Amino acid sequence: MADKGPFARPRILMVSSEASPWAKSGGLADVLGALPPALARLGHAVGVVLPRYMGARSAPARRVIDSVIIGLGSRLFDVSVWEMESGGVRMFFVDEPSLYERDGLYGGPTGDFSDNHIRFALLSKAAIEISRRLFRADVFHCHDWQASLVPVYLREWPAIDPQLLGARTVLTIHNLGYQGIFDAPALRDISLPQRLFTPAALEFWGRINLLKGGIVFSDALTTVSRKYAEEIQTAEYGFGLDGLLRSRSGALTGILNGADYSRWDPEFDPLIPARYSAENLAGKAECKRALLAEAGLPEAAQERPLMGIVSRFTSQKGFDLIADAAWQIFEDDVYLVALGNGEPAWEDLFRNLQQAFPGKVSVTFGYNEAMSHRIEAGADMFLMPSRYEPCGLNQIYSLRYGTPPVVRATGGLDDTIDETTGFKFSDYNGTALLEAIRAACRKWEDHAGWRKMMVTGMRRDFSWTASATEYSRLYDALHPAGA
């Protein structure tokens, strides 16, 4: 491999569990689909390390390792390697049949696989063999809990090359109430020491929490928001690691997530019915008209609000606030169409308003990422009131299509959304989230002051550049050129 020269940026390889297109759940994957690309740009040499999934199996990569021997606990796994190009990045899928070879990302229809902390130690091994075999990194840029235990391996075996004695490491929390939180003896199944198992490392109320690892061990922490780096780091949403990140807050960066506009763009957007820009909202209208015939519900919507959801179903998202203010919002002859899956509770409340509000309330349930776009563009208003959001990005999204959102002020919505743009509450109850709607239709009401509100939104740059340039002088300050 040629020497990267004294003043070439640093090296950067990304360890995720998801990247898209090849594995999505959530935002997660948007992220290192965009990410890199624009770090790239940046003149950085960036590499991404994910498992090779089944929907990863139909990537046009050729494999580039055959067979590397990884021992985790008791067990070998024989891994090969799979690499490709896309836009100017080098992808580097982990293969290991037994373990990624499986309909679901993290699990099944019965919970999560039990061999997690197992699947994503591999992924963790097998990143720091790439970077001694194939992609030498100056920075490892490690993504939530499945990637955590980078840095805890980086540190247990600082002598396994000496390449990696000078290599960095950043974490992103992407979403603190996920923390990869196993049962004690799982210490042992990822080939950790016992000496780990305490307060200051890896133990979490007698068990082992493999975020906090990555927390405690890497050299800069990010998350996705300025605002939900603040928020992290109290009681009411650090998840119980709220002690532990404000002891780490001089190593906390909030970073924006960035929107890929060129797949999120209603001038250039392919899966939409009619293309529009802030220049020329004709397009608009059709394309909610078209909606609401795909969502079975009557044409006299037209001249009343949409709203639309977009969203995974979970506690997180705070559904309940709907729940509880549902007849008021409805009696307003205002009228929803959602697009998600999730926990089932959240699906069976989605499938009761559906039923209690026939003719207002659209649901389809699944992935559907056409769909998605297309609620973007034919929706009037974009609805997340969410308990807590660490960025999100349909809400950025909405802004390019002219769908002012609605949202609950909490991480990163508080961010990205103000009075010119959309609507904000504080308070987390249905009266608050009924008065936002209610101020949004009145607002809806006022045709040339809604044109007005959807065009400055349109008219927001929350593209990656920006993010990705704050990205790369972190890198920089942890890896200066030379070095």
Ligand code: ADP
Second form
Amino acid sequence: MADKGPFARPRILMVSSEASPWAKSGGLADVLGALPPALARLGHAVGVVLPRYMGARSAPARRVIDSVIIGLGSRLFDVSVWEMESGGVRMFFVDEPSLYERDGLYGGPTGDFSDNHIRFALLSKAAIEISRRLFRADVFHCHDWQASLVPVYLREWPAIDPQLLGARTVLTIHNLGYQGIFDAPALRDISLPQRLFTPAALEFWGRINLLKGGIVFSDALTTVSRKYAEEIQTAEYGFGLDGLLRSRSGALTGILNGADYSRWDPEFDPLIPARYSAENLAGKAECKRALLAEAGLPEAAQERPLMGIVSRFTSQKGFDLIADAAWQIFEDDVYLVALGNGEPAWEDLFRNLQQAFPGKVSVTFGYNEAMSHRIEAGADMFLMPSRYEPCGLNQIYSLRYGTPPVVRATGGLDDTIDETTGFKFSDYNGTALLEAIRAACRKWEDHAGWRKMMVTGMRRDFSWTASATEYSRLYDALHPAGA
Ligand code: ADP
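Now that we've seen the form predicted on its own, could you pull up the form predicted in complex with the ligand?
Following is the full complex, with the preceding chain placed first.
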């Protein structure tokens, strides 16, 4: 077969509910901000389909479809599509104010929006329309449950447009803990036939599970680390889908996320008080001093280990282990700066820690990008005791910031950290965490050894190029160029 050059590479249309900088609640947005441009650099034509949320309304996009009618259940939506170019990628924003012009991405203070199945079914149908009218996709790359209906709709109506017949689908599972589960009548709201209400398709314990639909109907499945790809096939980590995932293990691979070093590198980071690098670490002490002051912790802590946390506060992240071992952890002369928000019970846990250990533990509640950089730079070590962690980005950032991570050996944490760059523990209990923290503190006292560990981590490369190359190979295998 003649080499058709880079322009013969499969055309990729990503479908996602988040993408930095327009809509972010976690790591998914970072992936969608960085992977598409990296794929474009490898020669793929790449588009990204995203809802036109409040946060995306200020994007300098132009309207490219004034009106397309999309039916869902008994409702008709008159949708428009906006487009802009960003980093060599075509961004498409699906505009339906009645569904997307809200304060939160998925819910408000009282919980998830009750029409999320409709909101993301519309996104999926709109993505198919975009492929028909604006950007012919060879591969639809769908992310998480919010985009999982794309493969289902394509399988249900292969003949709506001959152009769609050859399209392939990839589903990436960023976090199996979120599956998009709704009561059975929701099937009608999203225009799917009753015959899909079976355990072989979308049914899940009497309800419907959109992620399950994606897993059943996609051509290829990926998740965001090799270890997590193995773990989700076990009962312990499978959230009830391990059997299905085992049955599809031949289609499932793990591809580690990369870090966006244009935003996360202490040598160039405008958000930290002093810059530093593996060659010149001096600025890090200044970052620590400033962080202690900002957090209201004593100046004397400059000479003691300072641990950092930046996280969503949810059960996934394993903070109950800190609570379990708190009295022993903080009986030593160590300090903790935490930033995060999330579920009330977990926010309370951090509030209690702060009260129990004043002057040692400082917690900031909220989502604060700039402060997250200041913690990565100013802390000595970074804590991620996760119960499970599909990939995790903060430990990868920590490596680059010379802040050795203390992690539980699960998912991407296990894949990215080794004994030369950080501290791992396996058992899910407070004692195991305590031992890992104590090992880190002992190492911290050994200045030369600690510096060596910092520098080793800072020189590790988890940039997107390697991950993008793996995705590119997967697309090529699904849809060989020129085929
Ligand atoms: P997850 O996707 O499970 O939340 P990751 O480690 O993969 O975890 O990604 C989390 C991303 O969100 C990182 O970029 C992290 O810095 C950011 N983040 C999480 N919580 C906060 C917060 N409270 N303030 C600022 N950034 C946060």
